[in-house]
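Take a look at this one chain, the form predicted alone, written out in structure tokens.
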Amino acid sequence: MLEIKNLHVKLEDEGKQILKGVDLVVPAGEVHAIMGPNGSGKSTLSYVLSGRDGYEVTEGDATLDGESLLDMEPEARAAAGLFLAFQYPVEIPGVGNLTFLRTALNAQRKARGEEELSSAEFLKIVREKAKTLKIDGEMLKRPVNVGFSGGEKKRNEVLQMAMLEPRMCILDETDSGLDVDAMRLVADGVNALRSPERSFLVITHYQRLLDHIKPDVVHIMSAGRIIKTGGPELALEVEQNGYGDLLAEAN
């Protein structure tokens, strides 16, 4: 599914090297978590995979189903099945939630050579999926994320994910700013999307999210590299002891 080989990335403006040889493979159907201290390069990795401006790949590659993501425009990466849930979802004033969702979904269907959904078909699907995430009709009519609470923004992103049905989902600190109830609701929405054909890369600081979204594999990232990989018990080790021992072990 997702394969990252020796990925080196620097900031375009400053020339500062952020990623220093990341190697990572996420097979189809698996959930992998990346944890690490601030400044380790976790969010940078998600930005580079999704095609955000401001970063220069100086070495290595990242492929999805054998095709290089780095050669694609961001919209092509989305059509290929990549989805990024932001740490801080942006507000889009003047664009209704339903309009945004239908436009995004049909743009991807068109790019894949599929027929666009009619208004009736789209409304039936979106209402069913919104109901499971406790998103009411009024929330669907509002401009995208405008005036939404942190929990509403994250639920709205999970709804986008449920509608677009991506093959590779990257969650960049999606638990940031969520209370326990909101986090559980978001996690339930993510878990409902787990399937043998869909993979997840969950970037987080805390074990608490991984109590709800059970990872198959946990990676520890530091100073632009993955320094250790293990099972879910690795996240518990970090929760109990911090990163100190792992960082010392890697040096």
Second form
Amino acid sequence: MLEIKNLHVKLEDEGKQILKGVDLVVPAGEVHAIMGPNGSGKSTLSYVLSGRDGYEVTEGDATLDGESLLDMEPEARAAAGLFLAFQYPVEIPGVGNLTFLRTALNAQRKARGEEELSSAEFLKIVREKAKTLKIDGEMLKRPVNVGFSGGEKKRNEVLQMAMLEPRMCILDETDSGLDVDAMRLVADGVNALRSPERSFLVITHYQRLLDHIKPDVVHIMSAGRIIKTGGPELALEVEQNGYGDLLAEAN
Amino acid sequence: MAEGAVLTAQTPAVEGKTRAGGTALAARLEALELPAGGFAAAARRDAAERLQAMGLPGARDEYWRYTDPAPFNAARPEPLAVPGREANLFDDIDRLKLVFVDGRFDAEASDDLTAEGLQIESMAQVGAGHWAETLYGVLEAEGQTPVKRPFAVLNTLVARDGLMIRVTGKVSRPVHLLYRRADAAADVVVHHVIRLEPGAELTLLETGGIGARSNTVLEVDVAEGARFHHIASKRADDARIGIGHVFARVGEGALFKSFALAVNGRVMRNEGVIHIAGNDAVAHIAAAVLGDGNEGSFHHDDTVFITHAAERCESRQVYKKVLKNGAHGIFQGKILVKPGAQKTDGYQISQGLLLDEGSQFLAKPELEIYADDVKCSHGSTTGALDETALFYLRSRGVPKEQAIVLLVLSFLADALDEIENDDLRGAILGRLDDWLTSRAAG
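With the form predicted alone done, generate the form predicted together with the partner chain in the same format.
Full complex below, order starting with the chain above.
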């Protein structure tokens, strides 16, 4: 599904090298986690994959089902099935959540040559999906993320994921700012989307999210590289001993 | 001098010391056909004297610092091709349609004037002794202190047509003033007077290109407990030069709300002068402006002055301008709180969204407060599109052009929210959306 080969990335403005040769393969149907200390390049990786401005790829490639993502506009990557759940979802005053969802969904369908959904069809689906995430009609009508609590914003991200049905989902620090109940709700939403055709890349500092979203593979990232890959037990090791031992081992 | 013919083209009365020079004023008046007739003769005589003392503005005038008055001072406008007729954005709204062609009321093209709760006459039909004489040029004259507005005086002096609307009840069907152009060189001066009797209600809509150059005055007297909603949409002929004035007096417990959408026009200046005279009154004035410097030049100036002269009143000014390709947006807004106007709640926001580096937004917010128990705030920002928000939308699959449209609408939302009626807001939003989408590629 997702294949990252020797990816080198620097900041366009400062020229600072952030990713220094990332190699990663996420096969279809698997959940991979990336853990690592602050500044290791985890969020940069998520932004580069989804096409945010300000980064320059100096070497390597990233492909989704064999097709390079790097030359595609962000909207084309989305239509190809990539989704990034933001660490800090953006507030957009004056644009209703429903309008936003429908615009996004129909834009993707159009890009893929599919029929746009009618208003009635769309509403039926969105209400159903919102219900399982405990998102009420009021929240659907409000402007995108405006006045939402931290938990509501993250649930809204999962709702977008559920509506857009991407094949490759990247979750960037989705657990940040969530209490235990909110985290469970978000994790349940994500777990409901797990399928043999869909893969996840879960970026997190802490092991606790991985109690709820069980990964198949855990990668440890440091200083712009994957320094270790293992099973779920690797996350527990980090939880108990911190990153110190792993970093020393890698050096 | 015949009654009503307060000035002749050769009159010496308009010479003398003026800020832009007496010659300019004399030349300006010479080019105009002055009205003769019984209606408002006294007001016109008064206007002649005031204009003589005031003169036309020059570029040095404080209130003309950001907008060059030359296009309004010029004796005649450049002719401007008359555009083809387009569908009106309020076509789906049930309303009373009143048509003006080159600034003259066209009864044939208009709906029947008789409607419950309304008394409507055109200026050309009325004579001396009409009720509107108590307001014609009166609110305008009151609005000359402390800031001079010479083109409004000029309007009072020379306007030959306009509607005199008296509202005696709650009128649910909006009254729509629809402007059309026929003569490419028409230099239009229109003056409307509206009086809302106590407890009355009216929604006034205005659309269309008024003239190659236009000068409009709308005097609105909102009596106790009355409610007035005003929604104007100005677009179509992109090279238009126009100055518009709204003079409002808002009585006790009354509501005044004015919203304007402006998409293009070469040089536009809108002056809003609102006097809150009665306690517990509410006055809101807002505009959403989109300017593209590539369609001719674009210069749009909103100059607002709200006076609080009573207690527990609320005022809001909400101005949003989206500018690109070297367009200029201006906002000069003032809240004056007079002594004794306690518990005033005044708010003012002006924001410019610059879609490129060549565009410019200039704001001059002012507060002047002579009461000690008031709440007044103002804010002004100028910025580019939020890159994070743009990326967020695109990461969800929304193409860049469409994402920009959504963010522009998001930026304008506060101004549009000032339109209370959902259908009317929807019509304005539809027009905006069409305009933005059709130009998204540019």
